[in-house]
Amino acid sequence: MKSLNLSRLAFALYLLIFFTYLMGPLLVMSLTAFNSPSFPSASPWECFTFEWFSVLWHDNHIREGIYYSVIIGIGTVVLSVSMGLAASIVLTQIWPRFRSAFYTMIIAPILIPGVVIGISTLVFWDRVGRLLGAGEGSALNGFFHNGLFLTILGQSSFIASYAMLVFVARLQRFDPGLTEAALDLGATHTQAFRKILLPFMRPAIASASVLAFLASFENYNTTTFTIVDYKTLTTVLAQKVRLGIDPSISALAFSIITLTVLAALAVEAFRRHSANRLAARLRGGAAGRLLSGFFRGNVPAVLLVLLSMAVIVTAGVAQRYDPTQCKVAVQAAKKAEIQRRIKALQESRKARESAAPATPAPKAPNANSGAFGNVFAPNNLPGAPGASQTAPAQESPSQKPGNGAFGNVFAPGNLSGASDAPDAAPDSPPARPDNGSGFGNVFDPNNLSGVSGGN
């Protein structure tokens, strides 16, 4: 007994996990939609909202692109339901030895990647139609490079093998004797199919036709390549969240979840409301007035009126909630939040300033220590303020003519005819004419060793 409680407490444990894993997300999702700051955040709570509905709603791509996803959904529903239906009926009548092959042959679009579908989509029909001469001003260029009609195909390519496996699924319960007993008696295949084949998958064709419109809804691998210039919502959204998102995107999310709820419940509704009729049609008792009988023990039918009356209120709320106080509010938090932390910041930098100890006074830099000594020193300059007052007799040899970091390249009397050029010293040797240099001989291609006329 101990044993079989522990095994309990662990399955409840286990399911515990598994739909707050499915489920948290989109749980905090649906909250960021009612919270106020522009970026989706379920925490901190500022202020309960409406206002990404409404920005949701006046948003003219998401409203273009949910257009063109229901269109192509519902012609991809048309097509690969179409082709999953026709495939599962020669699956079902093909020779054994080659059954195997055909359905590897069906199920192979599955195991293809999007991208590749997209591409080879796209390369195939543009071929396709310069066979039939759809060229550039054609009638049919428009047709072949359409969009819609080549995302269309596309997505029909991977999403009837989908449908393919439903209807097998289905199939396998048939009975071939109610065919083949409606063709003795005289039916055609085309009223065996019709009266008796049809009937019998309608569930199933109800089924996959809620898959591929969901599959074509959501996919985005394949229509990236094959939209052309239409967009679909799972195309905008990308571009959407690449340039940046806002709760707008979780309010979409939010009424996706709420119409899917909606529409199983609905659903769900009507099955248990038609079971209920046929076990009381085989009781022999009488299925009740119309409106009693579709809650009488349906509890889906109950849910599902009990949450329509919900979004109805709230949608009535929404026109009449004004959040601007709440906000006016929150800012003026945030900006007394934001003074008390520049307040804490000072009076810990003060803190820490008195707390510290004294530090000597830095030493003055030594003039001579940078990498060209003192020659860039504003005091060297003749007649500037500070510059050194120290007699010519007490003049330091670095000050002399000749011994700067440059010898005296730079000096001024070096100029040819400057008047305050210094005179020459009588035991110095003669000098060699400048030839009109303003740096003296120094360039002289005589004094390379070695050439004709140098030293």
Contents of the next structure:
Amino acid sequence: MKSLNLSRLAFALYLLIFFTYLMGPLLVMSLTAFNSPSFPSASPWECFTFEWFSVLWHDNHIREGIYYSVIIGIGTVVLSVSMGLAASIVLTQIWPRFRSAFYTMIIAPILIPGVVIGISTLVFWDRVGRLLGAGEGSALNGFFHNGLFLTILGQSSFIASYAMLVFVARLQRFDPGLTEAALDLGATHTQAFRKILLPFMRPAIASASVLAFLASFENYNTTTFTIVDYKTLTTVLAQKVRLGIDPSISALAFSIITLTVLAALAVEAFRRHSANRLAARLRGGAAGRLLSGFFRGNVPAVLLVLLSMAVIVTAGVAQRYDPTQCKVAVQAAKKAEIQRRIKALQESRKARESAAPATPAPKAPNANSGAFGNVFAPNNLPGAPGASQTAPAQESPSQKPGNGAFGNVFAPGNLSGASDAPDAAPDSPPARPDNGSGFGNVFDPNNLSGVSGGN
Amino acid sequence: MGSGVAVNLENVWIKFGDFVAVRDANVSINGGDFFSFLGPSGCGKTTILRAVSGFLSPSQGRVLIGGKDMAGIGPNRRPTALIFQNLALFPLMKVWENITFSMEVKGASAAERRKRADELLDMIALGGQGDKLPSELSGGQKQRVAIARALCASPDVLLLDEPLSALDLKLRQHMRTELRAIQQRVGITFIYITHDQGEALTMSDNVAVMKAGVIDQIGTGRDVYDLPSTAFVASFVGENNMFRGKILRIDGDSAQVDVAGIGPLVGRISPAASAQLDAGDEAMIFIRPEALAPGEGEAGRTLNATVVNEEFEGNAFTVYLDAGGNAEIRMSLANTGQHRIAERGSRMALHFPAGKAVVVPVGELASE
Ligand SMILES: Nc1ncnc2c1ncn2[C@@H]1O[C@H](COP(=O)(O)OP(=O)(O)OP(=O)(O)O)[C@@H](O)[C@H]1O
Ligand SMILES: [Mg+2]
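Return the form predicted together with its partner chain of this protein as a structure block, the form predicted on its own having already been given.
Full complex below, order starting with the chain above.
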């Protein structure tokens, strides 16, 4: 009994870890879409905001990328579904004898790296263009170097194979006797295809289309070569990552996740609905005609409606919601914190200056080196030789000590973060006079300990 | 009959690669006939039917429907309708759409089709069930829908490929009479395929018996049963007792065969068989169990055997006898109220009427 509970617990734990692994990144990503810092982060939580959605909405690169991704996706769906359907019919119905050879040939593009497909598409259509006599600058040449054209072809060359696999699986359950029956009853081959095979393939066509669209939408390897001067969502995102990202990418991810969930719920709701209706029909009732019938015994439909309403309400709220106040508060808090640190540092410096007045060297540089000495090794406060060694390098511009001080503020554990200094520079002028005039608090023990603690 | 459209096969060969599925078939089917192809599984019945309906073309020879050579005419332009071995109802269409598919492809309006479907549904006693899907029907109902669908195309020739084989015995017997009745009502030519000889004999005007791609005999059910022309036909159609021996002499349509351990027996011989046989040749003589009766008969129509066993079968007894060395003999006697024909192990004489034994050349027997 006990061991059973234990193994159950272990199993639950395993599931938890597994789903955390699966969903965790998505969850964190979604959170960062609503946090105000301009680098995607979930903690520290600053302000709840919708601004990244608006940034996303107004980001023309992403909008264009999505636009072209959708166009390419549609083109790829049309091309690869028809190619895949034709190939699967040839494979299963027309030439069953050459099946294995044909199969290998068609499946090959899946095994070839996308990069290779991208490059070879580019090269191949360039050659074809040349063969057809498309000169530099001619309309035909432009066509063969058109990014949309090339990307649709390049992606379809392997997405068609995915589609074919879907179709073959379905076709294997098709009774070719049905086509024969149709022919026998006077149908032409076209009619037999349209009225018998195509309706049978409809579910497979739907799933192959979704598959093809998603595969096209998320493709990068091939697209990056074939897209030429256009852009797709993936290429835009790749570019953004190179140049630095903001949470509008998280907002995009969140939108995509939401849409996916909605679509999945919708599909499931309609599937459940038709199953319910069939069951009702078998029972002999005429139920399912009313709208209320749609929701009866249909959990996904209810969820779908609830979620859609939630999305609409959220969008409405987002129009009015204004996090400015929170942001101002956070900004103020940050400023206060910075001020506090600066002050602490300055005080610690003063403390050292007055603690070592006997040093023969000029006052200011010495004070500087003292500050640094303190920063690097606060426990080694009177270590004069070491301090004077670092002094020459740091002393020449008189602001340098300020640098050191700020470095300490921004990265208390790590002085080498000197690059943070320019950011903080505007804050330094008010600090400077303070530095020069007030020796007042030098002996305040609290200040001194504050700096060494910060170290 | 004679009102329907005739179907003729002239020297038809059908090959799949090196394999000969049909060898030199010559069949002439009268218009309006119920014609059956009877043969064991794999003998090429479906193949012949597919050649008639146009799904494959003969490697040699001609298929004529209504006197017209069908070479180069596809299945959708032949005046035939095929009822498939597995029915092949369209699973995604409702029953009424299934039935009127042939009208749909010709562009008939939905109202027109619906009306015709209702007529046909009434004919097959499925009125009001037109809106079901085929998967919602029973086996026998599907069967009838398939028949209605084929009839809706108004074919001149209806081809049926073992349509009853999937049904249980009761339903099969019921459908037999129903099919025959439909055929007589619509008056078109039916070509029916079966490996069930009872089915072939009860329904058909004429039967062709096939064995491994060869048509052994064509004739009425009675011809095939009473005067089989080969050992295969004799053993495949109905029960039979077979004896092997040497031909002593052939005299017109009768032949005398000397059977080892039994003595000379006289049987009928068909002209075809007598053309192949001469005195001194090995031959087979077949006698039906129900032709045998206890008691002495004329010379050449009597044999002696030992009783081995007796089985009661309700309407008849089957008596198993041993004629020494040879295979066992079966005798079927009508149940007339008497019991115990003979003691087990006792020796008795059997006789059979003139013309009830048949002499054929030695050949392969049906292995069933
Ligand atoms: N397409 C084909 N390719 C090769 N051989 C075939 C083909 N179709 C049928 N055959 C062979 O031809 C022979 C006859 O087949 P057919 O289907 O006509 O048999 P059948 O008499 O209808 O049998 P059953 O009663 O089992 O339906 C079989 O040996 C079969 O293996
Ligand atoms: Mg068959």
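Residue numbers count along the first chain shown, from 1. Predicted model, so just to flag it, every value in this text is computed and none were measured. Note that the rigid core is defined as the largest set of C-alphas that superpose within 1.5 Å between two forms.
Annotation for residue 266: C-alpha shift under 2 angstroms between these two forms, rigid core superposed. Annotation: Cα of residue 94 displaced by at least 2 Å between these two forms, core superposition.
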